[in-house]
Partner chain sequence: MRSNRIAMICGLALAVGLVWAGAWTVPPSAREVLEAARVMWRGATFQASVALEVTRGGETTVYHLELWAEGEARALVRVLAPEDDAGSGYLLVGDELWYYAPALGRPIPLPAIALQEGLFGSGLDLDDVLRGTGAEDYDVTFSPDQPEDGYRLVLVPHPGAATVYGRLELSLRSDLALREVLYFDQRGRVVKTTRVSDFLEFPGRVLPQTITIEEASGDRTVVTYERLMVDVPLDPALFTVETLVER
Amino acid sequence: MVRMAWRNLWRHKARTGLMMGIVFFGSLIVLLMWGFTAGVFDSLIRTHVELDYGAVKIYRAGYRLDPVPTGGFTAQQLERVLAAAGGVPGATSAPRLVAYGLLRSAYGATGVEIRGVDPQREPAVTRVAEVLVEGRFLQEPAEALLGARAARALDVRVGERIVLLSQGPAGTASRGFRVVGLLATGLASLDERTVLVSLSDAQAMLGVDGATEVALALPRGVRHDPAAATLGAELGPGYEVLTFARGNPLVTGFIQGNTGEMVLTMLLLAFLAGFGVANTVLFSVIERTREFGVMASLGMGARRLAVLVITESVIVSALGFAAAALGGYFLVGYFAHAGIPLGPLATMMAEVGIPARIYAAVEGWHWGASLVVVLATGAVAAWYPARRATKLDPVEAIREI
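Would you output the structure of this chain only, in the form predicted in complex with the partner chain?
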């Protein structure tokens, strides 16, 4: 049957080519869109995990409802959390003390997150020390790292002093810091609204001796959810262990929403391509009425005729998809390497942590799902023409033309 369908297809090269073309373009668009979408998600998660969040974060229970420094870990709790984090195979961890306050330069001020980090441990968890566009990472006391964009907005240069103000347990705390480096992470939250200082400076300024969170990095390939679950079970109640996805419902929601949209777009494109295919197959069936009549009179059953028509359509769809996959493979490969600049969209995207250049990515299930949809569309689109073929009266059909 497949051989017969195959032979039939090549007897009408133009028609087959046309059908393949429809499937090819539809599939190619879908595959490229998937490549771009997967690239966006990949970049989004990677940027957050590698530059900001870490793979997993541990908080004191209740801290996130009222994020004030005094609601964080005490020194003893911090020690316990760090010890537990050290027990996760291959993991590295770093404590942070976060407070909200104001950054003041001689030319202006802005609200910032003041993040006290351990200058030794932090670079083992995030790549924040590697994305400096100027200067160096924290080393000495009273030093600060500032996002390059915040520095530009407030006209601060490396080597100059800034003042950080925050609400400590004993009223307003203010301290002078020397800016030793500028960061450019591509994350608006970090580049515009975060100042990094050493953990000990932050502790002294805010009058606490613990930290508000511990961030964990996990080796490549280690799944985050089970690691977080194990850690959560070990620490017990009183602690909150959250993966990036759990800790950022907004980003997770963004990804889910976009994936849903993509699936809808794919189905819509499949629907449109399906009409194209159905139309071509229907005309081929009408055109081949005599041929079907002969086949029927030679003893080919109605069902087999229908299967033949559907098989032809599925083969064409598969071929079209194969061609699109080949083209998509090279195109996605090219964009995965060269990246796609977001241009004017970049500023908006940076708000959610999407870098200005997206590298296309391939996610297995996207391609698998697309193939299934394309083949199903081919089969469904051929269903009506196939039914028409089954209803032919052999004698009448032979008489045609």
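Switch from the form predicted in complex with the partner chain to the form predicted alone and give that structure.
Just this one chain is shown here; partners and other molecules are left out.
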């Protein structure tokens, strides 16, 4: 049946080429859209994970409901958490002490997140030390890193002094720092509203000896959920272990919502392509009425005749998709290396953590799902023409001119 369908297709090259063209353009658009959408999602997640959150975070149970420095880990609890994190194969960890307060410069003031980090351990978890546009990373006491956008807003330059104020256990606490570097991460939360200081400085300023969170980085390809589950089981109920996906429901919801829209778009394009294929297959059945009558008179049953028409449609759909996959592979591969600059949209996209240049990405399940949809659409599109072919009367069909 397949060999017969193949021969029939190439007896009518123009019609076969038309059907292949319809499937090709529809499939190519779907594959490119998947590639660019996956690239946006991948860029969004990697930016947050590699520059801010980490792959997994560990909190003391109840801290997120009342995020004050005294609700974090004590020194003994912090030591236990770091030891547990060290047992995860390939993982690196870094403690942080987070508080909210006020940044004052000679030219203004603004509310900020004060983040105390370990200058030795933090660069092993995030790439924050690699995105300095000026100055250097933290080394000495009383040094601070500031987002470049916040620095411009407050007219602060590298080498100038700032004052941080926050609420500690003993009341309002303040401390002076010298700005030694400016960050440009592409994340508005870091570039506009966060000041990085050393963990020891934050502890001295706030009057605590522990940390509020521990961030973990995992090797590429290692799934976050199993690592988080292992840590949660080891640490017990007094601790909360969250992956990036669980700890950031807004980002996760954004990705899930847009994935749903992409699926609907793919189905719509498949429907439109299927409509074109159905019309062409129907025209083919009408044009080949006499041919089908001869086949029926020679003993080909109605069921086999229907299978022949559907097989031809599926083969054409597969060929069209294969051509689209080949073209899509090279195009997506090119944009995966060259990227696409967002231009004027970059500032707006930075609010949700999408960098100024996005790169396409290839995910196998997107291509597999697209192939299944295309082949299914080809089969469904041929159903009515095939049904029409089975209802032909052999004698009347042979008389057709």
